[in-house]
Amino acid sequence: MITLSLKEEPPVPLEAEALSPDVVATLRYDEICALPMFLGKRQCRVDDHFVVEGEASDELEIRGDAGRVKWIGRGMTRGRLRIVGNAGMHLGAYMKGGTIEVTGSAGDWAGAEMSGGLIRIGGNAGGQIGAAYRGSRTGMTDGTILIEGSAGLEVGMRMKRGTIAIKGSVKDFAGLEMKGGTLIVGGAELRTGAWMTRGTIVSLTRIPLLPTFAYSGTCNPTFLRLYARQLGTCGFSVPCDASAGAYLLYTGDTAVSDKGEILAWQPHAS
């Protein structure tokens, strides 16, 4: 395994692309602690703000507070990324492949347009998880994103495939264009769904809606004892024992399409 210590906080972002299983994976010790980053405009080495141990290995460590770090895993394909603090913005756009965890929090984008992997976040995220970047049409394609505490606006932006599982609320616009694929989260806030054409949102709590969502009853469908099973493994927990409650069905946004829907979960009355 190579082991990055963040030697300190950066006083500005540092781009650091170079991060990742896919570029370290045949690198000697030194030409790992040659591997460029930017800080601001000026281009810098990794030994600059990293005490670097270990040599050519798809297993990546970073160790330090690096929410000010941004960039990390990008377009990763395999290997393993472990982050033990915070990460900063950006982290595994593009990711294709492999895994990430990060035991603190992590910045904006995080997942953006990714098409596989796994990216698993211990703390909070910021806002345009698995989103789709200004301009661009698809959010992610594919992949799985677990984050254990909040996150923020527009999750899930233009997402087409895929699952990201949020154990507590999200911000606006969650599911902002959606496409398709499977947004779950502990709770949300205001226009939830807006404009999303098909996927499905699970809420474990009941939400505000947009008008242009219809009711349609309630229901406790079979594919979320899949979900639940597999999340279950990972300590995500998504009800749908029909004994102990139901899911109030939602179809819309009808202002574009009624092919999307929000499952909103309603225990039975004790």
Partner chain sequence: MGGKVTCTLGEVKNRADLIIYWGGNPADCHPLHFSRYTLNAKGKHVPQGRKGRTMVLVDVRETPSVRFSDIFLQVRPGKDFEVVTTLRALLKNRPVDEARVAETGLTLEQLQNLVDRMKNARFGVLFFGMGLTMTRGKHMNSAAVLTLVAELNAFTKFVSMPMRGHGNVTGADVVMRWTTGFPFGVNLSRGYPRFNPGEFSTIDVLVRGDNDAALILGADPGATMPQPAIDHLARIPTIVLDPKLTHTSRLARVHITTATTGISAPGTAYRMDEIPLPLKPILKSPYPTDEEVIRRIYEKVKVKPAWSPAAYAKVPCA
The other form holds:
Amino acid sequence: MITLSLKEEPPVPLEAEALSPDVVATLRYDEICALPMFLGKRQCRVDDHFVVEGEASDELEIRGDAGRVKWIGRGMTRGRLRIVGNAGMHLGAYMKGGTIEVTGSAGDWAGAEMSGGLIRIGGNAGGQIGAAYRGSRTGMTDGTILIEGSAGLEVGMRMKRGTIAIKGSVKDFAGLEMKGGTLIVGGAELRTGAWMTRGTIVSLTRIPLLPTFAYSGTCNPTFLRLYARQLGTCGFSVPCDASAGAYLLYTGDTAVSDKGEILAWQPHAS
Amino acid sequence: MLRISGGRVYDPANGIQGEVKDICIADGRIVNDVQGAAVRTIPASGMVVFPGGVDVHTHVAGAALNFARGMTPENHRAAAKFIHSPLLRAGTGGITPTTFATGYLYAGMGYTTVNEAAVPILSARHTHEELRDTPIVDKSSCVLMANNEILLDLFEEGETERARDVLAWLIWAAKGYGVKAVNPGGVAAWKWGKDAKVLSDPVHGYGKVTPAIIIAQLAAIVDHLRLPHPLHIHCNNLGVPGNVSTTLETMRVLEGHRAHMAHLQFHAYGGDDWTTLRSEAAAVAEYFNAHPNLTADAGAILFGNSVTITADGPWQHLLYQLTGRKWGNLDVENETGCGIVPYVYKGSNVVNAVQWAVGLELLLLIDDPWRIFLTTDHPNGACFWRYPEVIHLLMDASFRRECLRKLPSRALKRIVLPDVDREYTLSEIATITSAGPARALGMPRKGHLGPGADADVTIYNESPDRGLMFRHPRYVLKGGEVVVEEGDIRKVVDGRELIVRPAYDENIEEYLRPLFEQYYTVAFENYPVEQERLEGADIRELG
Amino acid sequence: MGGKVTCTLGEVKNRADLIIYWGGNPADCHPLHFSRYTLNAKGKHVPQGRKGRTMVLVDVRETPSVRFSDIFLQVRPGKDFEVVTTLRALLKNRPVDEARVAETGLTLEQLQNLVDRMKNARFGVLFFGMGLTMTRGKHMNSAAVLTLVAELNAFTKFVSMPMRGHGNVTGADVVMRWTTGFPFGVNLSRGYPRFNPGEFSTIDVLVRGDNDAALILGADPGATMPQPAIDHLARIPTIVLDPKLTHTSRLARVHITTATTGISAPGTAYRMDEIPLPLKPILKSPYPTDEEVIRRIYEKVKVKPAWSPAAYAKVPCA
Ligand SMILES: [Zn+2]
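Give me the form predicted together with the partner chain now, not the form predicted alone.
Full assembly next; the chain just shown is listed first.
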């Protein structure tokens, strides 16, 4: 395993796409130390900011408050990346495989346009999780993002496949222009599922809806049981016991489609 | 002073086809000979020497292109990056490159002159600001006229002579070079959400004026004013199945006048709808070959990303509905409009496959290379920096056949390309990329290597891989300065603007001023582009 | 995916018979707008001027613009996105939830009536202001009206246009696009342009404290931005170029007085519809122009070594 301990919080954002298992997997200690990063406009080396230990491994651990370190794990395809502390923006963006685990929180754009792999965030996350970058047609196309805390705006924007599960609540525009995949949230503020054409949003609590979602009855879909079982192994509980309650099903967004689904859990009155 | 020594020279305008010959340069021009110790020699033996490329039809600057840039951040993100250096400005390449990158990319490909093909007069000041920020290449521009309502009103009233003065005044107001007609009458109709599909039908909102009248009148005026470049026309019904009849009719209307048919590929389709679309390149080429009053550019498409930008608003709305992707539209008061739709041409798509073939067919079936020029209607059919791919396809029939094999078989029945064996020679490539367009644009100092010509020279390492050869010139000289060496920009010079000042009756301003106050929202005084803004422009006064 | 369907103001003047203002107060904020370009202007195809046009105003409160309008729709604060999305559904005759529509402060009937008017207009225009673009939903509110208008073109001619703040905001946007490919929110620290609003837009950068210096040109963030952004400007070396002392000048380390563009300095201003207008100076100023100051600063910066690893070795990281 390679460990990188952040010496101190950088004064301005540190862009560090080199901090990825793919990059360090075959590198010797001194090569890892010399990898380029950018502190603002200045090019610098990994060992300017991190104490480096270990070499040649696709297991990489970053320690310290890396909340200002951007692009960690960009485009990674394999291996294991663990961040003991926080991670900055674009964590695991364009990721194709492997796993990322963050014990603290992550910034905006975590898992943006990812196509595979697993990202687990122990704390909160920012906005645009698993989203499409501005102007792109498609957000995440596969993979899984699990968040213990809450998340920000536009979570899962334009996602096409894959799963995002968030225990806490999300801000506005969760599942914006969603095209497929599954987004599970503890709760949500406004405009959830706006302009979605396909895909499923599951909320564990009742949420405010746009006028362009039509109520289509209650259900306890079987696909959700599968999800519940899978997510249960990761410590996420998704209710699906028909004796405990049912999901209210809404379809829309009728401004663009009727094939998107929002499921909101409603426990039976006890 | 400079001597390019020992290269094989292709200078079709001067009848030179691959002779080993020295090219001498002094004070930015080609001269017969240079002597003395101050002469730098570029050893070019084993290399091929061309006059610098001239692009007769491209969209590199102005409101429409800039609109497209703003609409497509995803393309810039994926594009080549231009990193700031002491020599170069930062920028992005890709489908709609930034202005500085545009200059570097054209020069890097050996092109030294470009004609921006669609300038609204109302925003011409903007176009010139962008062109000033487009380095190295020399630049001319064509002014949009075929939907100018002041002109259309004059045609309606039969006031041909006044229309002539107005048009001449407008060219000078825009500091333009030529006259462009886009979808004559159709853009004016688009202001009401309509189109002009039949050349002989009155334009929506008019009683008499038809697209045919607009075309004939504009062509006559351009000839009468003796503009160096003939009427530059984008026909009605661009991109529509069966539009070949409109195109042929347009060419018949143009008999007796000079005209340049823009991006002919988009206008040579048969069939009744998208499912029956087929190539009519052969019919177009047959008519065209027999009518020497016409020149054309190919407007070839290549598979991949593009963004379609055209003053043809109705077509763009149709394309938006077909693709369901983004759509930009910008109507310009009393003059023109433009539409923008990102598009991906796919080899697996039968329609796109036919389009791909039509561009090449026109280039191969039109037999006079002096009349058909290499373009992709950048960025509509493909980016200009992909021209070497087209050259490769033109020079290598076996490569073409290889590409044809990848097309869907349904497409093969609708094209004639598989039966065409012609291969372009180097001399013909020099003609369609430089000598021909320079002549059609009426630029006597461009497109050749005779004494007096601007010393715009491109030197290639000869290679059997024509794509590679034309992608990476060994040297590029602009105005006698080596701007590109071994694929790197070595020096950045400013390009000049080429402008025409036709003669007109000064009193025409008194006619225009009240119309302006009525119909426009800018002060008449603020309409013309100030000459002082165009530093170092090359202004040609016409008597 | 929507897009942007727009025109120059003369098209509105010459053709528009339905004019919608959304989230703005043109009567107060753009006093010449009605007479020059829109409501009261006599146009080529609207010779009767005001009588030939219908004006709809959509806003969260009554403003002086209300008395100019034929129809005033008062929407609840923060519900614009819901209203526009509902209009998009109605346009396609798709179902909407009547009770949730009513939460916007407008009834289904009012919205259906608006959609009918839009579809039946000969030439419609929707101007949207900061009441839409700067409230909850922000860029998505803009995207919503832009998309609605694009979709209306399946029925009739319809265009939209943002009404922006004062100054040459549009000009900055236009020039940024041709030099970097992006309109705003551009970062050049890696030597080439990158775009990510929210990450690189000025307010976000300042609020997070991501920058360690600031050069302010033609703006007064010290008067308009949120307090954390202002606090950060005061913390770092801030340089202001402005003809007068601004709020930002007071918290800046350096203020350089420059000539007023348009009065003592030439240039180009881009109107809200991106029409370039020449600025012709009428007075001489003892102060240098913004351009001259920037040019002189750049000449000094240019001789410094580039930020390569070698250069970095000599300059310790801050
Ligand atoms: Zn064109």
